[in-house]
Each structure stands twice: as C-alpha cells, then as structure tokens.
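Here we start with a single chain on its own, the form predicted on its own, put down as structure tokens.
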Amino acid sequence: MDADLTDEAVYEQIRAEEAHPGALSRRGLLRLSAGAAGAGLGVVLADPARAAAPALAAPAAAPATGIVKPLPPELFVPQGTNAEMRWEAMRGQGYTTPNDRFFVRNHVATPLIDARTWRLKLWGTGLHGSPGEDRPVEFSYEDLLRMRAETLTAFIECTGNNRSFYASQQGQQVSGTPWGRGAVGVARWRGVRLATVLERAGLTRRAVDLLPRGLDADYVDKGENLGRVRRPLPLAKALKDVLLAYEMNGAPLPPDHGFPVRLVVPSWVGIASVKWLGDIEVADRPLFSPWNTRYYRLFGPDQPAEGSAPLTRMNVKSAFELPFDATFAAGRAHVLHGRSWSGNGRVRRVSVSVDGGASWRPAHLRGPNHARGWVRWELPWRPRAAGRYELLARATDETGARQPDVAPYNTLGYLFGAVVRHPVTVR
C-alpha cells in the first residue's frame, strides 16, 4: 500500500471504501512513515535530575479573559478568549516566538492544572487487553520525564489565522474569530514522541484512529454543550512525527500553552495540537468528533454538503514584521524584514512588491529554514516620493505550492492564503 494516511483526505477516502478499516495492519502503517519517522526530531537522553525536578506551581487563578499570561497592547490584540501577536513584536526577535508573545487559542478558559497529580490515560480498543476509559493505562508527568525525550522545531497556527483577510480583501463575509495575521508561532518543543507512549502502552496491529482529549472546559456553542476539545488524529500521523510536549523554548510549557502535556503535530492545523492534554482514546475503527465533522473543513458553495474531508497540512502564508499603516522616511534606505511558512516543507523563494503587484524582487532569505517552522527574509527598499504605498509578500514552498492572488472562498474563513495587501505611508 502506498497512501499516504498522515494525509487526512487520503485516509478519509479510505475510511469511506473499506468496510473493515482495521484490515491495515501497524506494520503496513509503518512502513507508510518509513524514512520519514522522525526526521526533523532532534534525540536527547533524558535528564535524570529533570525526572525528579518537583512540579510548578500554577496561578491561583486565571484572569476574566481565561488567559494567564500578561497581554501587553504593544504585544497583543485581544480576541475574545484568544489573543492574536502583533508581528511588529516578532522584529528583531531570534527564529522562535517567545513565550511570552505567541499567540493565545482558547476554546474557553485556560486551564491551571497540578501536574503532581496529572495523569495522560490512553485507552480503548485499540491498546492490547482493550482497556476501558474507567480503567485506562496511566502515564505521570514523571513518567513522561524519565522517557527519551526529543526536540522539535515547528509552527502551530490556528487555521483561522487570516481569516479577516476575507472580509477586508475580497468582501466576503465568514464566520469565526476576526483573526489578522497573528494566530500562528513556532517553538522549540521538547517532550516524548507519541509513538513511543502508544508502544508503552500496548498498541495492536488492529489500531486505526487515535481522539486525544483535552483538560479544559466543555465547550459550549449556541447553548449545544459539545464537551472537552477532542479531535481525532490518523495513527500513521500519530507514530510518524507527533510529539507529546511538556517545554517551550527551554522552559516548562506556559498554562496558555498547555501545561503540563500537550501535543504538538508538525505542518498540521492548530486543532490537531491538543493542549491540556488528559487522555487519548485507541480504537480499532474510525473516530469522530465536531472538531473533524462541524468544524475544520471546508464548507461552502465549492463544497459537499458534508464538506470537504477534514482539514490537516496548513498552507503557505507569509508576513511583514510592521504595523498595519506603518510610517517609512522618503528618499531613506529601509530594509523590510517577514517571515514566510508552509505546511508542505520548507519555503524556497519569497518575492516581494513594493508598488501593490505592479512588479516584484526577490527577496534575500537568511538564517534557519526549517521544513515544519519558517524561514526569515528581507529586502532593501528606498522609497523616491511620499504617498501611500501596498506591501505584499509571495512564497513559493517546495513542493511548488505559491500564494495566491485570490483565497477560496468557505463559510468559516478557514485557510485564507492569498497574499496579504500590507498599507504603509511614506512621507
């Protein structure tokens, strides 16, 4: 077999053909990942002195905005119980987001959870002995510690991230947080691979789906209560490159940001990086959730009814670390700096327009160019004569995947790609 079932399209149209989808054997899955397990992980043994490290202490309490961390204006645009980065915050910044500047995806409230009683509990039928959601294979933050831990460099984005861009750019009205440019981060992540955890706790060759859940509040939308965030993730994905994180950056994992667990599945939209993690159903068939059915995919007149198959790999996006309406010095040298990512591998090029699209440089990319992260880029601008100027950005990935001029349309505003018309003033 030569699906690639890491890929949620392909492997939505198998669970849709085969009457049995247990029939694909771990070995096969396995061999689907082959030569591309790991890659991009970084191995390091174990610290046993972080093992026995004691547990953080959380907050005593979250502030009404269901966010701990501080949400300085200069960093941050509020968004309800999100809260969107500023890429002028990301100038003069390394490679990786800071903690204290990368965005905010809440469903509800941050959760405070002590991580000296947290347990991760895998379950279902999936696991050998088919262990019941009341009487799961256990796992403590020790636990979990005292394992191979590994490093890895990606991006999380919301796949919202844009989406007001649908409104302001091409008039079309959509539903769902009025993100700008700001819902997306990359880290250095450092934790245990998932699929180490899976063989730990005793995966069989029956297994087809794994629904990670997390330890937040149930989710309410229009009075339906919808329960905890939960989506379900491909095995083939889940023993490919998914990590069960518990540092960001060099440190414990922030509370906005999953503490103490939380997974982090490379190239894929945000959803798929479950925070808070508290358990994780195995099962033996396919699984389901609102977050794989009601939300995250395609809905639209280009669509279904259904919709399309459940969203994964994010697009190619770029940004400029400026201000909307930023303010430039006629007839002065400046340098224009962004960032430019994929979910499809690395980027290879970055054209720039200075003019609104009229004509194009290619810009200079420097520094690290991760295939799940995002690689920097600038370029040199003297501007003649004041007025008002348009800023745009156009990658190119690996595959050869190219920002569009123009974003499909879909009710809920999800993967708005096109380039971003960028406002400045000259004067």
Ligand SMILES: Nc1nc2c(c(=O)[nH]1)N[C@H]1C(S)=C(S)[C@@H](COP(=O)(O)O)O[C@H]1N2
Contents of the next structure:
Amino acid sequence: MDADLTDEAVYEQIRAEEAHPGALSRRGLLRLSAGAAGAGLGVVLADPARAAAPALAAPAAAPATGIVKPLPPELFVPQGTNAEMRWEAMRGQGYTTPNDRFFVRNHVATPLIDARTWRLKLWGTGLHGSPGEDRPVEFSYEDLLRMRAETLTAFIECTGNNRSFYASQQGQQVSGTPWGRGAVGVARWRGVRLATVLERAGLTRRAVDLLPRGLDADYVDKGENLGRVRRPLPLAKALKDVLLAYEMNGAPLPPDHGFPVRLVVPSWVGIASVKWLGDIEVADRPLFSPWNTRYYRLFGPDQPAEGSAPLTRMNVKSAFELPFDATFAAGRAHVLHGRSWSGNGRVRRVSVSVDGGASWRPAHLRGPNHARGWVRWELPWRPRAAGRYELLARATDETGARQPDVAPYNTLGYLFGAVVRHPVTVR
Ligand SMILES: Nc1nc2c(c(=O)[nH]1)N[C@H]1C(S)=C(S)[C@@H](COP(=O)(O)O)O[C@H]1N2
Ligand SMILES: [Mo]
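Having seen the form predicted on its own, could you now give me the structure of the form predicted together with this ligand?
Now the full complex is given, and it begins with the chain already shown.
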C-alpha cells in the first residue's frame, strides 16, 4: 500500500513531464536551492514564466498556468494561475467532484515534490522543549501512512467564489480573481487527523495558534514578496476536525491539489486548506501573516479600518448543474439539477424559481447530505413559452441562514452568497 502510493507519485511526475516537457526537462535548473522553499526536498516548480521562455522552445501545447493536470475547455474556465470548474461538468456525476474537474487555486504554481524526501516539520513555543525551526519534530510520508487513517467528505471553496457577481448582479467593482460559480468542489479526503500528529509532536497546554506553510514558491503581490503561502489556524479548529490529507477520492493527492500532503480544514475558507504542506509553527501566542491580516477579512465602508475578524466559515450557496445561457426545448419535460452547501452545516431546504424570483417551489433533496459537504437537489420544469428566463436557487442551512438577494459589499469581493440569477433560453 505504502509502496504503491510512492510509485504513484513517481508516475505522476513522469506524466507531468510528458505533459509539458518545456518546463520539466529543466528540472535540475528549477530545483530550488537550499534556503528556499522546500530546501533539499527535490521541489520542482511548474513555472509558467519559465515554461514560456523563448530559450526553451516550449511546444505550443505547454500550459501557461503552472497547473499540471489537463484543463480541457469543456471542464474548466482558465483564471490566470487558477482554473475554474464549469458547473455543467457536475451533471451526471456522483456526490463528489472527480479529481479531473476539481477547481485549482494556485497563488503561484504547482510544485512537484518527491514524497521520499519530503518531511512535515513541526516546531515552535507550543511544543514541549520549544523546538526551533532549525530543529523541528519531523514526520515522513511513510510515518503518516502508517498512522491511523480517517476519511472526511468535505468541500473546499475559494473565499472569492462567485466574486464576478458583485459586478454583474450588483454593479460593484471588487478586486481579485473574477470567479464565477466554479471555485468549489467536494472530495472524499483520507489522511491523518492533525490532532494526532500534534499530540505526537508534543503539543503543550500553552499552544494557541498554528501557522501551516506551503512548499510552493514565494507569493509576490504587485512587486512585494509576501513569502510562502501560510495562514494562521486556531488550535481549537485544528483539534476539532482538520485532516492532513494524502488521498483525494481514493487516489494519492494529485500534484495540483497538494501532493504529497495538504490540510483539509472543513467548512472554512479555502485558503485555510494549505497545499504542499511543509511545516507548521505551533505557538503559545496568536500568529499573523498577510493571509489573516490584509487578505481574507472583509474591508469596506461598513467594516473597521483593519477589516473584519479573519474569515473562518464559508456561507450558504447554491448552483445549477448548467452553463449560463443553457437552452431548453419549449413544451418539453426537463429536470433542473443543482447542489447547495454551507460552512454552517447541512442544507435544510432549497427553493427554486424559474420566473426570475416571482414564484418559488421547493426542490427535492437527493442522496447524502454531509454536514461538511453539499446536497444534490432537483426539480422538474416544463417551460411553456419560448424566451429568456432566469433560474434562481435559494438554500437555507441547518442554522437558519438563508441566501439573501444581495451580498454585502466588501472591497475584496469575498463571500458572495446572494442568490445567483442564472440566465437560460427556451426555444
Ligand atoms: N500552499 C498553498 N496552499 C493553498 C493555496 C496556494 O496557493 N498555496 N491556495 C489556497 C486557496 S486560496 C484555495 S481556495 C485552496 C484551493 O484548493 P485546490 O486548488 O485544491 O482546489 O487551496 C489553498 N491552499
Ligand atoms: Mo481561495
């Protein structure tokens, strides 16, 4: 079992190399030097800038995204270094989002990491003996595979999912990746509880905050180097339900989703689920990084100057398994399919309107309804007359939170949970 996973890792690397030889035939050159991210760990970057460099004579097919897996246009909408899932790609699928169509959100580029030399390093004042960063407690990939495994079905959703609707539905300008609805997916994650690893590393009662950090390259925002992706995680959440995941839907984590090991922080903003996890500082005091100070807070006229508290849970949302401007035959029986989810827990009810919000009917919830996942639903529809229609879906979760008509404005365009007006044509 262990050996298989390692073999799979090698296989993934070889396949990636075949997929874009331009970037990866220069592995030696791209290997990061000691002191940089992943020092001595054989980290290789699928670097878009390098892949595109003229000297490499990269084939036209070489992707410019830094993403390793294929991004066929019927499954994905490109978003710079990211890839958004098309919602019609979920039609006919089971409960989870298959790995080949799970959205990718990369601040920089997918690094290719050798699981055989990779180590998870824990250090800091919240551990017995306060080990420094230079003398961390280490766990190998094999160590983690040998520990008691748990599975968790959970969504990961980018905090900016639906961001483009601030402009298109509310006429508001916000900054950030202009995601439509597809920066969300549900997977069955398998791995080790973070709590277990923290205990083994010598967690003390003084510990309050963790700082998990990725092995991808430094994130540079408009010329400013912010260092590697890292976002503080309160110990209470870490001990509750956070997973160190090494499998996604029964396969080793694909490179783009954090191979060899990522955090899965269920119900919370996607940024918490740090990919390509390299180390975790465990501290006896609150920790800060740009990802809980300047990003992932709400900023705007209704917020304090330093922004809201750092964002934690995602809000309730819905999506139809249809593209925008889908067409339907008039006078025929159709079934509308969709999914709803919430960081607060299970979705209780979903109402659907086919007349732009004038009237509503309850959708039929189908199949599993995991508290940390989503629920599928459907509703028959027989449109009588040709014309343009707006489909709306509004979910209510188990805490009573219901999708509003208008999402509260914030400058970074986070948490757009308002009902999406989905245009379709009947002919
Ligand atoms: N190391 C690292 N972890 C990361 C990121 C990243 O760029 N680097 N992106 C985060 C963000 S913003 C999101 S929404 C999720 C996306 O996970 P996915 O790419 O597997 O869908 O990963 C998070 N973890
Ligand atoms: Mo995100």
